[in-house]
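Just one chain follows, in the form predicted on its own, and it is written as structure tokens.
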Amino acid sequence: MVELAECFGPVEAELNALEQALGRELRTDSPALQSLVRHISAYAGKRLRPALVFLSARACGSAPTAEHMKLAAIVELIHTATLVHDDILDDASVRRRVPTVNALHGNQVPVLLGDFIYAHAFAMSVELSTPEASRVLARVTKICCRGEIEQVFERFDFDMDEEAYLRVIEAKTAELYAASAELGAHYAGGTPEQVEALSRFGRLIGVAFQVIDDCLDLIGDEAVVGKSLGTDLEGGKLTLPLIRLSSLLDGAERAELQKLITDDGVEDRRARLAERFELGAALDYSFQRADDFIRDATRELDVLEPSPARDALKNVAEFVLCRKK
């Protein structure tokens, strides 16, 4: 299994400096906000999106600049804002092994906190040398919100197919991965071909990341993953493994699956699902689809000259496929 250290080696110094940059950006004289910022600092995860900014720059032949540091901070702040809001949508109680903001303060505070972080990130983007980042990130945020809204409206829609599912996750998850790689390349002076290829690379690994995430939501270990699991099932979100499972069942079994998902008061719905239905084939299919996306993603890197950064990007793709958390 690929370890993150193998992915991040060429940009380790930049990622270490990013932690200090994020601390400076979110510093505030409001005691209430400072308390919240301190709490969500525990949400720090794999830093894949900022790593894509830095690695894409190096893969295009340029050392990351101060603008790349700002871009990396911006995409990580936008990602953090989406996590704060996602926990409300999912009624999640744990994120990175700490209580979610909504579990501690109800829904009003995290709505405002997420908006505060979004606003700060976009204020940072207008300080860059060109408006390209603001333009791309505004597009990304609009698409991400559209995807989340579509997913809400498609809850408990048992006619949802794989194509509709992929459209939703490409919008709500993969678009920010695509923007991270695209902007890293653009601000490094990458050729149009390189910028476009890296954008496609980011989008494809983002789709794969979400497919794996949706599998872990059904079979992952909360102690390993570090967040509330089973929230998609509880919320009636038809993810790829459930869509595939449904397609493999006969009419009576499909009706039973739908009842398990829709009935109120079902205790430990995730455990009940695993007890009643054989999930192996549906999960195998989902993992294979994630593998397909990763293979497509790595082919996009052929436009780049051989380098440690290109190798690291391939390792990022492998890590996304093999991760357990």
Contents of the next structure:
There are 2 protein chains.
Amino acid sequence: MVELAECFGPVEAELNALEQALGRELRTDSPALQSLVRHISAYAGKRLRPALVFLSARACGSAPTAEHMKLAAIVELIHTATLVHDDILDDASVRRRVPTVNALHGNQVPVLLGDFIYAHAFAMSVELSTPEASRVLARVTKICCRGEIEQVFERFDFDMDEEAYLRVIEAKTAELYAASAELGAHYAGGTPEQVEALSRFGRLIGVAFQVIDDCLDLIGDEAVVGKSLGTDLEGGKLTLPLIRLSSLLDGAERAELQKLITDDGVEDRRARLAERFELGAALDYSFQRADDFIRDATRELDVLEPSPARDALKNVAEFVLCRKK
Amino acid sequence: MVELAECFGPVEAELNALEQALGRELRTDSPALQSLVRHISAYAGKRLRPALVFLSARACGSAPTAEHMKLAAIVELIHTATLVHDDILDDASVRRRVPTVNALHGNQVPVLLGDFIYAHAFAMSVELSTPEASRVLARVTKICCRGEIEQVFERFDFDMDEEAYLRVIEAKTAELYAASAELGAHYAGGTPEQVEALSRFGRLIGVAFQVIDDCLDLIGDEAVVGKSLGTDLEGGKLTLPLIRLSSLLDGAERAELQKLITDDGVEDRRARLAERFELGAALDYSFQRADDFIRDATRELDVLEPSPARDALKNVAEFVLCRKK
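Switch from the form predicted on its own to the form predicted together with another copy of the chain and print that structure.
Let us now look at the entire complex, which starts with that chain.
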């Protein structure tokens, strides 16, 4: 089991300073907005994307600068905006053990709050010394939305294969990981080879992260994972374990699986899925695919000089895998 | 009655070219996204914000450049993203005589589509020669979301006064008009005096526009206005005509008005409002306030040299008022 301290050691000071920076950034004199910002500060996760910004800078041989602090805040804010909007899409009621904004206020407020946070992140990116970050992050946000839109239109599409699934999760999740590592390296003066390798590293761990997230949506414990689970199944999102399960079934069983996913008003679909089908092999396969991506990611780090930051990035990759436990 | 041709004459060629530019900008190889983009092209309105960009450039003595064409597309895209998200907030079913995206696809798709269009607009703004547009437009988007969030939290707040109302509509509507005129002038090399006067001009006509929009929400004809009306009343948004009406009523009548607005499940609230209350004086007052803002706006144009573009801006201001008819 990899502990986060092993991953983040070389950039612990920066990650602590980031917490202050995020608090400062979203301060506002609007009481309504301030109460929302305070509420979603509970969504604070592992800060993986900011850690990628800082560690990538260090792995290219430079101490993180004030620009990296801004970049780290920006990628975390973009991620936060995505969460706020995702909870509307998934009709989720719990996020990091607190009620979602939509659960508290309906759908109007989180639409606007997400827009506000995106706009704030873009406003921050404009303050950097070069337009590279603004350009990359606006492009990534577009790709992410496009991926999510395609996923909505592919709901209940039982012909979706693993390749199509990987394309969607790369767009909706992995591109922001890639951008975090890439921009961390770029603003540290990394060579094009280093920047590109770290971008691929970020993308690969992002894909692995999402594969495991999608497995946890089916089998995780809400009390441990800390957010609404089973939402993919409720929304008809065909994720890797389901695609694999479907491919392992005979015709009659496959029809039954499709019925379980598509029928209206099935109570506790997750429990019924686990009761009726043997999920083990499909989950093992999915975790193995995540493992493959992590191996590929780790190999990308070979172009970097050995350093504590490079070791920490390897640990981050291992940590992503540990979430399955 | 002012015709749009009188307003837009000096920049007709640019506005025609804009239609091509907008079509090109949103082209994508994702069939799902392309069908959505094609659908919302029917939302195309009067292109008032792009016209402000072009006319402000000309009124400062410069022909619009390729940068103005990009700016015009950007402000129109930001406006479009706002409409797509607004229709979720208002639970609106019709926009410009076509079904809204939420009416067709539920709330997931328009959340993502609006995010995509915002991100595209920011990506375009990064391509301009200076970061001024990105800075102004990210700030304006933040202000707009903040204004909308405050409006949501002030629903059913019968203590809201005209001043608080004006603050909200300035944020949610008028700032983007102000930015359109300001950036048009700025990227044409206008003097600080010209840029600031045009910014104030834009803000004032934006406020007038919203006041009239809010009157039409109460008394307009859906077939003429072309969008869902009565949504403010359904959502408990207290707009100027309602604030004024309330101030003209005695205690018992005011309680009845509040009951009409707050009671659940009232059918056709708009018709009941018109039947039960004499709206004339409150509407006259609101239109008079819009007229005042337009007079103030027109005076801002005095710092500009006389030109066909300056005359056209005066006509735009008059056109905003004509919508009440």
